[in-house]
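Shown next as structure tokens: one chain only, the form predicted alone.
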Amino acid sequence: MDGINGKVVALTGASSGIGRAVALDLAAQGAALVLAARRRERLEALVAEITAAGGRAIAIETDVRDRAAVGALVEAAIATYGRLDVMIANAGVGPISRLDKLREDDWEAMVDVNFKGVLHCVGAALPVFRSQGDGHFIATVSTAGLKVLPTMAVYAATKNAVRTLMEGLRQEAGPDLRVTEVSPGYVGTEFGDGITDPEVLSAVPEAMKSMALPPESVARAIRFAIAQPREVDIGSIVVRPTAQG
């Protein structure tokens, strides 16, 4: 099946920002989206704007860190839908801080959301792919980790772990299935909100006002990824503001 209509999407952390962005995209273009995310209300408010223009969407409240409810979250693909077609790991988080301080609970929360969620996508997605003969798995990772900054360093490491495992994986699923990842640059988002450090969190306002790019752009290079032809994989693709370094 080439293009976007009558596909069906898993998209973790649809609630805000990207993720909001891909799902709104993607129902525009005809695909049946599986929603997750912690933030249940987000996510129904998200299912009805979707309905309402004419779209399919059911919501299934998701923590990437909880192995079965992301298999439950595929399952809910299949029981609604009758299949999947497109993963995207989207959920992250960012509490970045210099490695002095020591957060290491914001170490540990990075690696269980940015790395280990995406490895449970991956092993949730994978059996039902290869029994269809068929599937695309598409996870977000980050420019951070192409140009690492102080600050970075962690969260920078969980991307760059996921960059390793879409290789990886890419190479090992054969000519059935596809595999990209998205690097964006600074995006429009609430990344801020996480962040735990003040100081750190007090120059991230003016950084996104001088340069941000709309969700939306990170929209439309996942939905290029997707809309190829099966025998078209397109492995990475990066989407930075033309103002950041």
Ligand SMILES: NC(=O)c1ccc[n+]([C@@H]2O[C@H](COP(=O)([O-])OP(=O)(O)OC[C@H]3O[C@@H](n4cnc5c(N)ncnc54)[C@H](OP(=O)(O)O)[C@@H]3O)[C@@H](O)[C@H]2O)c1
Second form
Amino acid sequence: MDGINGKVVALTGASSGIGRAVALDLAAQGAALVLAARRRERLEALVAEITAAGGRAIAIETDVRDRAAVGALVEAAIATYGRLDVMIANAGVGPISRLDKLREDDWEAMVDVNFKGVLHCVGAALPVFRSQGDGHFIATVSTAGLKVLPTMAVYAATKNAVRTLMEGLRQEAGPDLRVTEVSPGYVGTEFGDGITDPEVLSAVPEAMKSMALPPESVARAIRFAIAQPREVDIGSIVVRPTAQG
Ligand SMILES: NC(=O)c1ccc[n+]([C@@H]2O[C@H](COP(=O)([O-])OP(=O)(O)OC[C@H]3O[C@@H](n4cnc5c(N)ncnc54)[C@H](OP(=O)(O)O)[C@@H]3O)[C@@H](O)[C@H]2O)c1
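The block above covers the form predicted alone; next, return the form predicted together with the ligand.
Now the complete complex, all chains and molecules, led by this one.
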């Protein structure tokens, strides 16, 4: 199936920011959405908004750290819509800090959500894509992995681990699967709310506010990748504010 209309898309991190913008964008293009995050009320409000506008969406409360829950998300897509065309692993956290601060619980949280959460998405979607002979895997990574600034080491490492995973998946995928990584720069979302180090918290919001893109900018890039004909695999997209160094 080419284009977006009629495709079944599972999307993690749909309750806010980039994920929410992607959900609204793809629903408006005729995709059927399976929306995942932990905050059920946010997801239900988004489903109501999409269905009120004539779109199709269901909400599945999911913690991507829970492998079984991610499996259930994919099962819900099949049970509701009969197939899964696109899996977008977008959920992420960024409690960044300098390594000297030794905020090891934060390091672990980033590995668990940003890397292991994506692995769980691959593990759940890949067998379905294989049995269909078709599928598209998309992961939201970050420019933080392209230019590794102080405070960003662990966050960037998780994103670059996903970048490596995506290239490995692409190499193994063969002619039937498409694999896309999208690297946003600064985007105006709730992302900064998860920062736990007070020093970083006081510095980052200013930098972000001054140049952050609206999340719709990233949604348009993801729309572009999905909309390509089946034989066109958009491997990597970087979307950063023009002003970002
Ligand atoms: N904003 C930026 O500047 C920027 C730049 C580059 C890359 N990114 C990446 O873009 C992606 C989306 O972030 P955002 O900017 O849109 O931030 P956001 O507004 O904070 O959204 C993060 C999303 O991830 C979900 N999430 C977090 N932990 C989860 C878990 N354990 N299980 C399931 N869902 C979880 C959150 O939902 P719940 O809390 O409801 O679970 C939320 O929907 C992330 O991967 C982030 O690393 C962001």
